[in-house]
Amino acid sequence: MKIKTVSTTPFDDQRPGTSGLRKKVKVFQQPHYLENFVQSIFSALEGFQGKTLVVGGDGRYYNREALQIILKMAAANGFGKVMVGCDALLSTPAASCVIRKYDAFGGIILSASHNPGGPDADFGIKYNAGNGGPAPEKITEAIYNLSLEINEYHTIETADIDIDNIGEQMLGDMCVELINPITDYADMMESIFDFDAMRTLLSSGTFSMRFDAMNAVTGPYAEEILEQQLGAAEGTVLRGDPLEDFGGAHPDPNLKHARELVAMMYGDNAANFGAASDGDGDRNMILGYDFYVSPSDSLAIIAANATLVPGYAQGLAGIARSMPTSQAVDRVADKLGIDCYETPTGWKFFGNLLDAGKITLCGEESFGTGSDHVREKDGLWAVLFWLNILAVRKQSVADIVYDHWRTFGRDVYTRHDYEGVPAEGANALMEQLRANTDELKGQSLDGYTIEHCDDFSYTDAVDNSLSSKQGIRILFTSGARIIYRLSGTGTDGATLRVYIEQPIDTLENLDREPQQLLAKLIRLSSTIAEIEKHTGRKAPDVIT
């Protein structure tokens, strides 16, 4: 095998966020650039000589040609093996299924999770580590400090592989194994979830449900365990077939960008249950008859119907959740006598939960959800969920959810996304409130009386790690709470969220809509914040 060194100059813009790097297509295609980065991730890390590397991602245009550079790199760097979804494809929570089940040294994914596809959209690449979740912040600082010092990269000079037929390859001294990215996932989920009452249901005759894979990653898993192990309808999955620019729609899966599905859940013909997945098949949403299940709701009816599952039947040992998410899981585990955490918004920090055995399950208000069965948030994972918490209880999605609220109260909440602003703007907004924080204590607004006022820090209840300016919280002594703060999975601009939530006592009115419930607070986050002014918008471009 002859390695080739290959001279280079850094990039000063890779430094990676809670999701890995993300970046324009052309920005990965420039000379050197995908390379720095991938020598980078290799140059940080110690011991895997001999090793496995997991590798996949999820389908989006240049995964190909970006696959063959990696298995080229970790080739010339000294990994023994790696372990390759046939045809690129693996999904995000796959990939960890296969890191943890395999004993991988650790794996990288190649994805941009929920954003758009295509030559002229976003391109990502993350460094999972052996426990098959995100690299901790030592790893990714370690990367990004290698990155703006780096010279020179190693490879391989040879031809690139076939990787759409399962089987072994060698790439000079180095094993490429091409597995089915299904398979092991698969078994995965029998293994956690009743499927007999699962297809019970799916063939009484008077159920039917919906998936829709955005023509992302989780297309061909879907099909395989509900049309083909569960035996649901042929066509249950709609938008199944992975495409690069996934067919030129944005890959997340909410009201706006589902619209397809949500049409199919409303009317006389519609279905009991409809569920989408984003890109990398790491978020869900969940939707019954006319209604939608906000993904903080969903978390908690999870955390209180846990037992239902046979992989859960013991109970929980916690749960945990990021701190933008609403309080109403904390209510089912104090309910439970459990532990509940609350973390900033980042997968790695659920990641030391688990490991230490401290929860069970955890979840994100941007429709993430996740338990100790792999180390990554996981969007058919959370339906499959569904499925059998509706096979067991009998009841439509409206009703779980009434009961729900009858049983453990209410939070109304919602998420308003300002996204691609001006940074220095979104940026001018954050500063303002951080120095305004003392300042709004204590003062009365359209009825509602702060209680407190920071921006959220937090201390790792595993290995003490301090993470602060994660977000401005503003308490209200009603309960209720606005939250902002600026999202780092776009490549355009800034993403601005504001979180506003208010429990509520009484629960008359079930089905009026949170934006009703909740308009004075929606008012008031704009004005608290002055959002026309610093963002030059008057109104979200995405309601949640």
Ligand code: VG1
The other form holds:
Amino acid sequence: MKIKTVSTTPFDDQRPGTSGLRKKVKVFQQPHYLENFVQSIFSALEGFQGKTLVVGGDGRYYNREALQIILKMAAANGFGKVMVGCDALLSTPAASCVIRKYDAFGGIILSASHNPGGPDADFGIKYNAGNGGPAPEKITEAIYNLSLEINEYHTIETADIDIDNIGEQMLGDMCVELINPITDYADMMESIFDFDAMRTLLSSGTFSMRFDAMNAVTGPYAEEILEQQLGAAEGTVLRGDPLEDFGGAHPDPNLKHARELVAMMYGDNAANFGAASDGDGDRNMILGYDFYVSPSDSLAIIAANATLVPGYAQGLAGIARSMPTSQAVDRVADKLGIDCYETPTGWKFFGNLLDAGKITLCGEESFGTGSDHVREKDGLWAVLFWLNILAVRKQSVADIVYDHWRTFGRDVYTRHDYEGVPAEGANALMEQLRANTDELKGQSLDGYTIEHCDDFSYTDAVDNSLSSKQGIRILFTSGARIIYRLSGTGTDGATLRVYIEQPIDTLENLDREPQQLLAKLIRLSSTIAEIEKHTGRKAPDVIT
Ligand code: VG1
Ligand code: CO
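Switch from the form predicted alone to the form predicted together with this ligand and give that structure.
Zooming out: every chain and molecule, the one shown earlier first.
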């Protein structure tokens, strides 16, 4: 095998964000751009000679080209084997499953997740460690630092390999194994959930479901599990073919971007259960007939009902949620007498807690839910979790949520996103809040008294590493919270996220909408941060 060493110069913009490096496709297509980052990943790692790497992606534009580049570089850098999802496809949770199952050294996932795809849209890449989870900050920082100093990378000169057929091939001295990851993933789901109960529900004739794969990576997984194995009616899976540009849509399962599915859940012939997943298959949205379940409530309900699912029948060790996720799950943990951890945004912060056995379940308000079965959030897993709960409880989605609120109280919750705002204004807004945290404490505004205000920092409960500046939190005496942070996944300007929450324990108003119930706090959130002054925006672009 003839290794070719290529001279290069560093780019200064390769710091991984919330979930890996995300940029426009055109940025990745610059000569040496992807190669520099991949070499920086390999250079940051030790001890992988002769070992196995897992590589795959969400199928978006540039996925296949990037895969060929990575395979040649993996061979030149000394990996013994690369396992690749057939057609270059691997959902993010399936990649995590495969890394763990085959005891791989680590993996590279090619995805920009919920961001749009296509020649003018987004691409992304991230490294996952041997536990199957996103690299911790220590490694992502090391990768970034190496990317600032890189002057050469290693590859081999050889023809591209066939990535469409299962089986093994040699690339230089390295073996490339094309695998069908759907089998491994489906087997794992079968080992967790009560497939018999779900089959009975789906064939009862009184229950129907729709799953919107948004032309992203989960389509084939959902068709296999829901339609083939669980017997859901043909056509249950919508937009099941993975497309390079997701059919021009934004593969983000929320009320705005999964509008067609939402429309199908209302009206005369609506289904009983609706769900959707994102570009790389790690997110989930849960809908009932005429009903939307907020992701924070979904996490709390999954936790409260966990023992109904065979894989969690023994109970939960603990729970974690990201800081901006609502406090609904905290009350469940409290009642169960287990620990509840509050981590910064991003799945990488759950890894240590999961590995140490401190938590079984974790989740984020951004449509991400998961457990210790893998080390990524898992969209289809969450959908199957709900289906299992529905099969056992034999109630509607709405009734399950109402019951939950009656038992635990309700956290009325919303997130407002101001997308693509000028970075300068967004940074100024955050700086101003940061400078005012002390001054805000004790203030009474429109009937709400601020009890505490800070810029969230987190000390990892396992390795004691500190992550600071993770978002401004304003905590009110009523239990309400307003949180501000800037997105670390966008590629156009800055995105301001404002998270607004009010716990209520009255049993009235169960069907009233969060935007109504939170109107006062929403107004406060814009005046406290002077959102219009800093961003020029009167209203958010996306409300979830
Ligand atoms: C967003 C979400 C965060 C999630 C991340 C990756 O990050 O808020 O909760 O972990 O996306 O999700 P940010 O920094 O834009 O707020 V995925 O499905 O894009 O990998
Ligand atoms: Co995703």
